[in-house]
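Let's start with one chain on its own, the form predicted alone, as structure tokens.
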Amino acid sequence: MKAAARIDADWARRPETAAVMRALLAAGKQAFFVGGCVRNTLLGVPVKDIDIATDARPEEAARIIEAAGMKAVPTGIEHGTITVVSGGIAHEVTTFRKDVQTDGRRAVVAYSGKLEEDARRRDFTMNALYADAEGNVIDPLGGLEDLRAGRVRFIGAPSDRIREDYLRILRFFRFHAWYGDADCGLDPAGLAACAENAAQIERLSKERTTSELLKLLEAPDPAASVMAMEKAGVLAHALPGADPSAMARLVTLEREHGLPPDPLRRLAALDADSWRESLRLSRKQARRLERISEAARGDADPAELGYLLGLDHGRDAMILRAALAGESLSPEDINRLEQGAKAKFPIRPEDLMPCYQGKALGEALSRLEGAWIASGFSLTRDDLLERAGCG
């Protein structure tokens, strides 16, 4: 096959990546770096993680590895996967593979011998590239001119590809978000497969719709693809009730007060109160959502929010509020929530005793705490104490 392109990446060099090449090729077996890894080295942006696609069965590969001295681990050996751990490094390494029978939530798949096959099973043609141990790109499906383009194109015919995965819907926004080119918009095709098929994507786990959005909402401007769900009645089935208005606004924001993109952040901006029910998120996702939600929908003033909830939350909150609000915040805002996050409440419990004993007390330190909060932090110690008849 002729190389359509070459890469030179420092991940593709490393003792560790070539000794998996090395070996797999070594056995006589084909053995290419394929999917993120290729596209992100194409586009100079950062490798997360190495995929290797083998004609080498998942059992004949991991002997080939343990053979050289690595460790293969059968982490999806049932889908032809297994994690080679080289140096400390692990890398993906997948079997050839072409799709027998799928049901939109998982496939069937029969092992193949040829790159070709394997690159028509993909979503997209820019996840299509492969790359040999010297660099050489191969791109068997027109994925470079695609990926050159910004332009996120499913492999074959759209609705064909969704209904093999419905993941696959929220995926072609969330890689629009992240490679596709703002100013030409979605692939029609795409766009309208992703409508028709729009309310599958309820018979997903939470726990899939959840990783893909909150991978989605994390590029840095999600604002275009998020509409985009909107107007193609995606969003709805993803997350009812969600409201996109208020995202290009608060990523404005964000550049604006330099903070990076942060996909909780972006989320609480949807204002959907049906995340609870539809989406899977950790305990501590979970409540921080919860936190800055409330405190952008309250009235508390910024050094109030600084001092309730921290500098980073409290500027969260601040920034949600301005863009549902479609205000900006102003220097002093910065300077007040700083201000309330350095405040330290000057009364201990052990100060108020034995004047207050137990609920008592605990009513005593939030009535004062509220007094102090109220005056701005202003209020000393002695003042507080005079307050509660303990001076």
Contents of the next structure:
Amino acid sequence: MKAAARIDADWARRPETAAVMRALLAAGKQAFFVGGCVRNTLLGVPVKDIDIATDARPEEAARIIEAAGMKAVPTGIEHGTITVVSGGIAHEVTTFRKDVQTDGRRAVVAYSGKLEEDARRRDFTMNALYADAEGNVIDPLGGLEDLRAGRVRFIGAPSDRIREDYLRILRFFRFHAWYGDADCGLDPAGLAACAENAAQIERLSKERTTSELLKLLEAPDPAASVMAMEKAGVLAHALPGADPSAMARLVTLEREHGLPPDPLRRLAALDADSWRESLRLSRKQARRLERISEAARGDADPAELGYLLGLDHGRDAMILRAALAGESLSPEDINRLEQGAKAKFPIRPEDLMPCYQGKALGEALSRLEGAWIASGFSLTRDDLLERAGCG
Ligand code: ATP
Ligand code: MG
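Would you mind generating the form predicted in complex with adenosine-5'-triphosphate (ATP) now that we have the form predicted alone?
Expanding to the full complex; the earlier chain stays at the top.
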């Protein structure tokens, strides 16, 4: 096949990655880089993970890799994937597959010996780009042209492909948010098929929905995609009650204040408590989302937010509050936030002992802390001890 283009990437040349390709090729197997690593290199944007496609069956690929002195971990063996760890770097090696059956929750696949079949079971043309070990790009389905045009296009009939795996609805909006052309908008046929099947998103596992939604929200500017999701009726099924109208303002404020994209801050801007039922966040993520959402909805002043939440969460809460209210954020507010984040409560438990003990000690400390916050941190240690009445 004629090479459609060439990539010349540091990650492909590094010895750890070259060794994986060399081992498979030396064993007489086919091996190609595929998916995000090829797509992002062509776009000149950072590559997240390395996916390799091969005609070797997973057990065979594992044997070849181990014989070459690298580690093969059966991370997704049921869908044909092993993780090859070479010099500490992970590579997802997946056997060529073809879709054979559909259950809507996950595509059911069989192994194949042909790259062309493997390409057709992938989701979008821009994700079906391959490159050989020398960097020659193989483009069996016209993905390069779509990639250059910023067009996220389903491979085959969008409705059929969505019915094989409803996660592709969310992936459609995710890839548009990252790589789509803002002026052209979303591909009409894909969009119509997503709208038609929107309700089926609820059949997906919470883990898959959450991971896809967070990747979408991490895009530099997900506002247009999230608005389109709402219009197509997709957002209401992914996250009932979500309101995308503050997203564009949030992104503007983030940029004004030099904050990098943050999927949880964006999720909070959708202002939907249904995440508790619809999504599966880690305990740490859930806690952060709760804290910044609650603080944004409350009326604590910036200094208090800085003190109670710390600089980062406090700033998240303030930016979120401003985005939800359609207001801007003054430098004065930021100053007060920073002051609050630096403030140190001048009383330690020992200062109130033995005058207070046990439960009464805890209560006295929190009463004094409340008074100190309310004073704008102006009450001194002596003022506070006097209030405590320990003399
Ligand atoms: P990222 O930069 O986020 O890693 P990616 O394109 O590599 O983007 P992955 O989720 O890592 O996305 O998937 C790797 C490749 O596997 C995709 O490019 C696509 O070809 C294929 N793929 C992944 N999930 C699906 C799916 N649900 N349906 C069809 N193809 C899929
Ligand atoms: Mg990937």
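Positions refer to the first chain, counted from 1. Predicted, not measured: the structure shown is a model, and the values here were computed from it.
Of the candidates Ala322, Arg203, Leu311, Arg367, only Arg203 lies at a hinge (point where C-alphas switch from fitting one rigid part better to fitting the other better) between the two forms.
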